[in-house]
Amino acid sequence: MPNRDVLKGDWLPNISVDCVIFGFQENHLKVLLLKFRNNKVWSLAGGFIGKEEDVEDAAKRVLWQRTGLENIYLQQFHTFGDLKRNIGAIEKHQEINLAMGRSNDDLNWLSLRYISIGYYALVDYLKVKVTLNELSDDSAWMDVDQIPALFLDHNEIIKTGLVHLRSSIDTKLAAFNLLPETFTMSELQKVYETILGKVLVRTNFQRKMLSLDILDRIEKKYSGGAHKAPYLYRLDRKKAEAFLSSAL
């Protein structure tokens, strides 16, 4: 596990990570957002990178600090370094820091131009235990199609992350990371439909999933007549690894 105790002052001042944390809740694809303390501004979970810390380790640390989860699906997808991303940043930092009672030293350091490396994470919503810190006083899971105006370019980061998630849903078997260990075929299809934003033909989808030879059929769900109960499935990790290796 990466270092969880990077000391203040040991950060790289011009580069950060921002994490789009996707979760699947009640047939909706959602993103975990944090609200700055004593402010109305929402943002992604993110942070700076330690001087002696690998970039991916920084992203894993941020995710662990916010969700309490380790070993979750994490994918780097884009670097955000346009000059325009810092337009208005000084004023926004001033507003946020004033509300939090932070020092001018913090403001001067945060107001430097910096680039951000975008990651998206896929989590089992029910396992997340959100932890707030001195910068945030609230959190919320928000539908991807109902995101409010966020801090700096975080709306663009979410949109770009969603595009990459959609493009990797088959080649990287990304959707399975949003499901519990066992699931029905209809539950899997709903995750696919929610991510892709379109309805899929049930028979075609089932045929496609079974043809991948990555699922273990377990038993029927006993919720009604046995003849009507859907089968439960589980991702076969070894077969999935073989599939992913062949897709490279």
Second form
Protein chains: 2
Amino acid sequence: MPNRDVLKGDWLPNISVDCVIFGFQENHLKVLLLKFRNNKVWSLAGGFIGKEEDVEDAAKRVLWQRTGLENIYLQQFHTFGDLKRNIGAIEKHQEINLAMGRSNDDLNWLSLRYISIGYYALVDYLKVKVTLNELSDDSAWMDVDQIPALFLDHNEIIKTGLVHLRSSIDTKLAAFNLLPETFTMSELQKVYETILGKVLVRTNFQRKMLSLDILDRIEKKYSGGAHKAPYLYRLDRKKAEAFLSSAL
Amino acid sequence: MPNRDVLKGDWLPNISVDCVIFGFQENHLKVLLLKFRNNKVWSLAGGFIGKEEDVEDAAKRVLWQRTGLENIYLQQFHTFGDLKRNIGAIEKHQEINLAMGRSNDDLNWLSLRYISIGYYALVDYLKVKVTLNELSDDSAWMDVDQIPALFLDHNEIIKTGLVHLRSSIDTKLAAFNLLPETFTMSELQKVYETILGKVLVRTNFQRKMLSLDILDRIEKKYSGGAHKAPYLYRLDRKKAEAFLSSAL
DNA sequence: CCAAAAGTGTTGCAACTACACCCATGG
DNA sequence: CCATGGGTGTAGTTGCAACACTTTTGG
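Same protein, different condition: the form predicted on its own was shown, now please give the form predicted in complex with another copy of the chain.
Let's see the whole complex now, leading with the same chain.
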């Protein structure tokens, strides 16, 4: 896997990749954010594109560098290319540069104009081991509807990504990528509810999921809880693929 | 409007914009293609992005430069960033460079690696006045399902664009942008059928369109035809906007 | 027994499909 | 009159939403 050093790499100029990394934690949809070192500015996980690197590989690499994960559900959704996406960032850049012990003219790479290709990733947040880079000194999973003002237009990127996620939840079975290998039906329902932003009727949801014929019920059940334990389900990869290809 | 000279412009390196310009002609969905000068290679209308230019403005400019049209339905749909999108193009580049009287090393800008942001445009093909640039010596509207092997990955770009167009036909009323101001119901139906790639039942289609409450029927009718003349319809902008915003 | 989990049955609505049928109009 | 265009009626289907209800099971 590739060089992690953003500053020394042989990158394409003026282009970057930003990843909206979604995770599901405590019944909430969260986004992984990074905080600039010695600074209060938070941002998405982003990176540059190697001169000999596919754009998609760059996104995979960024995801891998920050989370340690590979083979993740990753979708390109929009490219952000307005000049004004940098507006308001100049002061922030100054803060960041100063905080990093660099002069503003010496390190103006951040102030250059960047066109950013937006990807969203769906991960099992329990599997994520966050690795910070030299630009950041903190990370956090933030609830999608409690996100502070971020670097550049990253708030808009998240919003746009969420819209795309929403529209692909049924056709691409996207929600399952946010859950661990096995899960209960009510956990699955919570994921759907969070992504869609509305509550669903349990019985109808259950019927719909089962009728898709993509789930295996594991006969082993939760241990420990009081009362009846919920069943665990697992996405059947073969059935899921059959479903996805039948939907065209 | 901007400088038309691609070679002298102050452009961002490694990034381009490609426009799939759709038009509707003789009951067929067509794409506007350009032929490289003294060469047999056809390509989409493309261009570069000015250092001080929004990406979307670059797409609008490219569209305007080739068609003379402004205020056109234009949608970004995907960014193509594989290294291998250039594969197979090297020989073509050589042909093109030679044909243009340039040496290959002197003019290797075409052989550079480009990431291309794909847009599709929907135009009334009767309004298009094609203007060639210094790279091309011919243009043509080609039927979407009869397109020859194109420059780079332009075939794939068209295919992907068409998929996106298809999925937005109902929610964004995209089809109307391919027709002139006034049109008959059967013309409209043909547009839908061509984009969706299947035949529709006339009566149901008519009912559906009328029930959207977005059309005005013009009492003036076709002149000249034998038998009863069809009514003309016009998209009512206000009603259409109401529809679009109600759909959310 | 109780409480939580899992699942079925039923009703009604809305949208879409297929198709039969009728009216309008220009020649 | 006929051929084409424009439109309604209606029956069947499907998917979904709402909600009542039953069964299972751990303690």
